[in-house]
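Only one chain is included here, represented as structure tokens and corresponding to the form predicted alone.
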Amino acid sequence: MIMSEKSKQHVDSCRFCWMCHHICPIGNATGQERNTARARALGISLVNREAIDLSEIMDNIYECCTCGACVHDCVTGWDPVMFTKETRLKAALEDKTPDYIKPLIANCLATGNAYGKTEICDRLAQSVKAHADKKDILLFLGADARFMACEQALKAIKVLEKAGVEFTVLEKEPASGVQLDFLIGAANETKAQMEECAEVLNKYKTVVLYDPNDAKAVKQLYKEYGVEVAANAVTYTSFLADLIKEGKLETKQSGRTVVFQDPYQLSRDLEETEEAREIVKAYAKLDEMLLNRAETVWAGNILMAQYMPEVIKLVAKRRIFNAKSVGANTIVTASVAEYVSLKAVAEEENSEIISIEDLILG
């Protein structure tokens, strides 16, 4: 496998190290050594030395959620996410992507989302239509909210309506490119989606990014791809925090005690941790899980549940266990993907999962 010298250096360093062994959300959920960054590096190094074929390790390569916990904890600066994503790209170029991943990639290319959806639910369609007129502010909902979590998308819109914000929601949103970036890395097709999306975003003065995954893409990954966004791109949580400070959102204490699940895209990648807490504190008493802010543990998502659903359930259950370990029964989320993941096991775990929008709307 032809791999960049930088990635080879990181692979050869990581394969001898256990430094991040304890913080992989997939590895902790499954209890399997194969799910650690070190094991992944070992597999890639065997391919690089032509001991095994690339196809033999690809299941393992797609078990990584790319949350970056390993990168954050590595004091020597190695980056398992980088060489994992590069390996996915090489597999795509060599037609060695697993068969269960290929339909997700094909869906992204054909419909703009990995789920192959083309229509949003009727209620969301009506709500979107009510905000079709072009304003200075664009609310970008993202593929997960639009196609897989219709009710959460509706709540996101209702919160801005409650604050009296004039904004636009697109009937047909362009793909942000973030799902292709996860599935095949820095391919030409990924950059093309990002460029098309940026062209649409640049028609607005401010773009409010509801999904932390899209926020990371637009505010960070686009720069790495050389894609320019001229619009003022802000996260949904930071936008709401400002609305509260300006007195545009009425706040009222609910009396409930909650913990907040930091999305890694906000806390680790964008270094945004306090805005969501300001919102939560305006409506509830906030306690903290032991692993919070930049140390957060990923709680699952919708995309990986398409091909490894049982493991994603284990990941979500483990995060609920983290909350219960500090006596918390209610988890507040700011990520639609984590909300769906946690909600799927909440009843079984006797836990309550609510979104920031739920807190605000009451």
Contents of the next structure:
Amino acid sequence: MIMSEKSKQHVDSCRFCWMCHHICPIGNATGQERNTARARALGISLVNREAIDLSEIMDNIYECCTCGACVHDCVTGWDPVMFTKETRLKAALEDKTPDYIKPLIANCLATGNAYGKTEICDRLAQSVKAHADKKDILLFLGADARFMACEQALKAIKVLEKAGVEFTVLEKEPASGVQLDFLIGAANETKAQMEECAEVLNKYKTVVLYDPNDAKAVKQLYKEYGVEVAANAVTYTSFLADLIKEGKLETKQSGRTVVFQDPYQLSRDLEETEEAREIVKAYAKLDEMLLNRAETVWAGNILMAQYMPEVIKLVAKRRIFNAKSVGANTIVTASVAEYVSLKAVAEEENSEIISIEDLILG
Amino acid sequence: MQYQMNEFLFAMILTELEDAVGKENCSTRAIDKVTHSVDYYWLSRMWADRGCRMPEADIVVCPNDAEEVSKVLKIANYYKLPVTTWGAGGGTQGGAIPVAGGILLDTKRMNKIYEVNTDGMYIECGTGAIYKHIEWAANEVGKATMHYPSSLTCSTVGGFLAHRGIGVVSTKYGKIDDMVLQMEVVLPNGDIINTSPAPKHAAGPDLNQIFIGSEGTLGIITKAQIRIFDQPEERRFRGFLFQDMTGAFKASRELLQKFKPSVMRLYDEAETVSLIKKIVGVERKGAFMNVAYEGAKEMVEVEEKILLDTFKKYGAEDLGSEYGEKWWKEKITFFYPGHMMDIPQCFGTMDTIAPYGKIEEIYWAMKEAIETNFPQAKFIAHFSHWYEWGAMVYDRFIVDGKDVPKDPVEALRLHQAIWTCGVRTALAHGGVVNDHHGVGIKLGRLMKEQYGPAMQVFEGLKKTLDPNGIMNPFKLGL
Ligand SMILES: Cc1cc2nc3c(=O)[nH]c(=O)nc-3n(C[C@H](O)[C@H](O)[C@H](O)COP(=O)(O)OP(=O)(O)OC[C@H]3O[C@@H](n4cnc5c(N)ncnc54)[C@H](O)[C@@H]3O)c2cc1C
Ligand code: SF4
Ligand code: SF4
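Return the form predicted in complex with the partner chain of this protein as a structure block, the form predicted alone having already been given.
Whole complex next, starting from this chain.
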């Protein structure tokens, strides 16, 4: 396998290092030794030395959620996310992508989302229609909310309506490219999606990115890909926090005590941790889990649940355990993917999951 | 009965194991086998670096609790299959490598925290829990485990028990064998037993201590009650520079008759000018020593006075608290790639322990033996675990990459030869095979040299508990 020198160097450092063993949300949930940065690096290094075939490690390469907890924890700055994504790209080029991943990639290319969906639910379609007119502000909902969590998308719209914001929601949103970036890394196709999306976003003065995954893509990854975004791209949480500050969103204490689940894309990648807390504190008493802010533990997503649903359940349950360990029964989320993932096991775990929008709308 | 494994029988055994632990927790995939074939042992890393595959297990199983472990061991005993237990593979002695193939039993699914008991001051957990996770659980209730090895984040409770591990605040709080109350163990025949409900008693020998340090050769520890402590009101550090190590030993022995600091670390001159200069910033000749003392504020005040008075008597220069605090913050940094020795270098830590009066002699003897027999090797050391009666030397050899044979077998020979020379020298001067990293496959051959006829006690236990010899073959010299 031909790898960049940079990735090779990172692989050869991580392959014999155990230091971030404790931090991987997948490894902690499955208890599998292969779900560690070092195991992944060891596998890749053996492929590079032709001691094992690339196809034999690919399942494991797709078990990484690219949450970057290991990268954040590493004092030396080695980057397993980088070499994991590069390996996905190499596998795609060598036609060694696992069979269960191929349809997700094909869907992304055909429909712009990994789920292969083309239609949004009727109620959401109605709500979107009401915001079809071009305004200065675009609310970008993202594929997860539009196609897999219609209720959340509706609430996201409702909150902005409540604050009297004038905004547009697109009937057909372009793909942000973040799903392809996850599935095949920096392929030409990924960049093409990003360019197409940037072109649409640039028609607006402000773009409010509802999904932290899209926010990470537009605010961070696009730069890495050399894709320019002229519009003012803001996260949904920072936008809401400003609305509260400006007195546009009515606040009222609910009497609830909650903990907040930091989406890693906001807290680690975009270094945004306090905005969501300001929102939560305006409606409830906020406690903290031990691992919070930049140390947050990923609580699952919808994309990986397509091919490893049982593991994603374990991941979510483990995060609920963290909340319970500090006596918290209600977790507030700011990521639709984590909301869906936690919600799927909430009943079984006797725990309450609400989104920031739920908190605001009461 | 000897038999040859065949495809049919293998498939049968696999279904039995899948039935025991669940299909998804039973793997024959290459990635699982490879991942469990390289641990922190230099030889396994070197082997992989040369593009060779280490010996691999045939089947990797991940049981959820003692009942499932029991089922696996019963199957293994019936078919006479080797079972190697793997915690997190952070061991340095190749203890978790399935050198004889067969079943690799990974404990990490047994990572539950069953109880955080602040009355009895312990956490009951599955032994597959990474130690840092139980530290977090202790921190959540304002307590601490006080077991802080550099591998806190990458080794399991079971692994530390199996290797008799130790952390940096051991002088005050103890070694892992002081940290455990009751344990649940699955014997090789599948029986599940519990050790005594309290570790200090007169109800016969201490069962805990039979399994602690047994490296998966006598059974699998599945649950443990691990002690927790109050967080200290205050933790203070003080750095000192002694003219030489002899003064430091005398001062430390005297200090330990008066009170127990938490951290005591004395660096030899070579390490003082290399590691300490790099990380802590001290650029002076001599032997650097870092001491931490902690607990109730009033006690800490008194201890500080005793420390300063005692060390002054032996000519130690007081370097203040800054170096110690920096060391505390950076103590794990030493172990990340880029800070730590790494391949292509060849290296090893030959920690041993002895009473005062012998330990310094051991240090000089080992240094001389390594440096004269292997001029390509550098020898550095520090002394990091101290008792009223003696101390541990953490001595390392390092051979530059350019002097390490490219051929893996030749590199293995060099590594073995240096180890044999170092450990034999330690034994000859009153040391032991190892202080806290264990024996594994690396040092098994030297166990008989240390124990002589006493080895039959271990062998007797092994024969009785594991008559088929399935548990972690070729480890611990058993
Ligand atoms: C960076 C680094 C720093 C280190 N620093 C320290 C240190 O400061 N102090 C220290 O003491 N050690 C240190 N070590 C060594 C290592 O952490 C210990 O040897 C630890 O005990 C290994 O635990 P593990 O879970 O990784 O065990 P493994 O390597 O998986 O296994 C070690 C041995 O224990 C057996 N075993 C594992 N679990 C069980 C069980 N439940 N029941 C029975 N047998 C079992 C295995 O069969 C094997 O023989 C360090 C290692 C690394 C990588
Ligand atoms: S990311 Fe850092 S801590 Fe993790 S395995 Fe790599 S080098 Fe080690
Ligand atoms: S990026 Fe996240 S999931 Fe992937 S290895 Fe690192 S910690 Fe684990």
